[in-house]
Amino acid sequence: MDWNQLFFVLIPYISVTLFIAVTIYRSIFRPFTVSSLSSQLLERKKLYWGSVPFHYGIVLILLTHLLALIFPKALLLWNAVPIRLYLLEISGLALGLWALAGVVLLIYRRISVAYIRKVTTPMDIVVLLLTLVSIITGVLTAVGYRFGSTWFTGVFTPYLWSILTLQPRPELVAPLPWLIQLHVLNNFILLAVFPFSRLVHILTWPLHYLFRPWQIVIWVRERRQLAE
């Protein structure tokens, strides 16, 4: 087995298997562990300014990737007009930088706030660092290898479908620059770690977490409310 087989065949299948199996196991047999373990009570300001750009930036970027995977021809049709291609590329880069600012602030919050450090687990650090690497390599790819929304459909769409259909084609990824390969490999590792972390809570009802407060806390209740 060569490195391409290891990185782009074996590790992806291990990651997908762990993601599905552990997520189902936690949801069925350990449902009370599926929680975001909110730390809002310990610190709010940095959480808000880090979490908002991180969550919205990441979600929109992932939706774009999903669009390229499911509707590659529609994406190519959109990019056929130069102004639309530039608009998509600039928007993707801006979202990447927005998400990067958010995750950097979240990491700083974990390090700088004493109360947050005490409730931070090793898995929290692992997830944040993997996410940081993923975003940085994604941004650098967008800057150094432009028009990714177009070449993604010719390289990664068939590669990912080959993994999902159990007919892996690592030769599609093998010629790519090391930066892009690192981005792909890091995302598969993040996928494997995902079900072991607090991130698994977003699968319970993903859209709900985009619009609700992190945690609703009632500090003081008026007597009239208590009487009711």
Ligand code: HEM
Contents of the next structure:
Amino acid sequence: MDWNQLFFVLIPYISVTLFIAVTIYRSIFRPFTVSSLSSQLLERKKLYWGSVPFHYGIVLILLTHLLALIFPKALLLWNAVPIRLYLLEISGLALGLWALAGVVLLIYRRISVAYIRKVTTPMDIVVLLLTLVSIITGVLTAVGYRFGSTWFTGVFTPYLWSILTLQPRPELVAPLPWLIQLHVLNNFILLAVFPFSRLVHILTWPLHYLFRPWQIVIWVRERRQLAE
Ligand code: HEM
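Coords for the form predicted together with protoporphyrin IX containing FE (HEM), given the form predicted alone:
Below is the entire complex, every chain and molecule, led by the chain shown above.
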């Protein structure tokens, strides 16, 4: 087995297996641990300014990655008109930089606020650093190897489908520059770490709040007791 097979076949499959198996195990057997373990009560201002740009930026970027994976032809059609291609690339870059500013502030918050430092686990640091590397390598790829939204469909759409359909084609990634390879490898490592970290909160999709019955909170203590 060479490096290419290790990085772009073995590690991806280990990551996907861990992601699925541990996430299912955790959801079934330890459901109350599936949480973002919010530290909002300890500090909220820096959290707001870090978390909002980070989440909006990263969610929209991941949606465009998904678009390239599922609807490559539609994306190529969109990119066929230069102004639309520029619009997509510039928006992607702006979102990437926005997410980068957000994650840098979240890391600074973890280091600089004493209360937050106390509740920070080694896994929180690992996740933040992997996310930072993801965003930096993604933005540098977008800047250094332009029009990624187009060449993604020729390289990564077939590569990722080859992994998903159990017919791996690592040779598609082998000739790419190391920066782009690092972006992909780092994201597979992030996938492996996902179920062991607070990132599992992504899967909670808290939309049921919209449909569930009202929560009625009843104050049961006597007024007299409260006055004491
Ligand atoms: C293995 C899956 C992935 C592949 C193959 C991939 C590939 C790419 C490529 C080719 C680009 C350049 C796009 C362009 O120039 O327009 C890019 C950008 C980027 N990626 Fe990924 N990526 C993957 C997963 C992720 C994940 C999981 C994250 C976040 C945690 C991420 C974050 C980013 C960011 C922030 C950018 C910069 C966007 C921009 O500035 O346009 N990527 N990625």
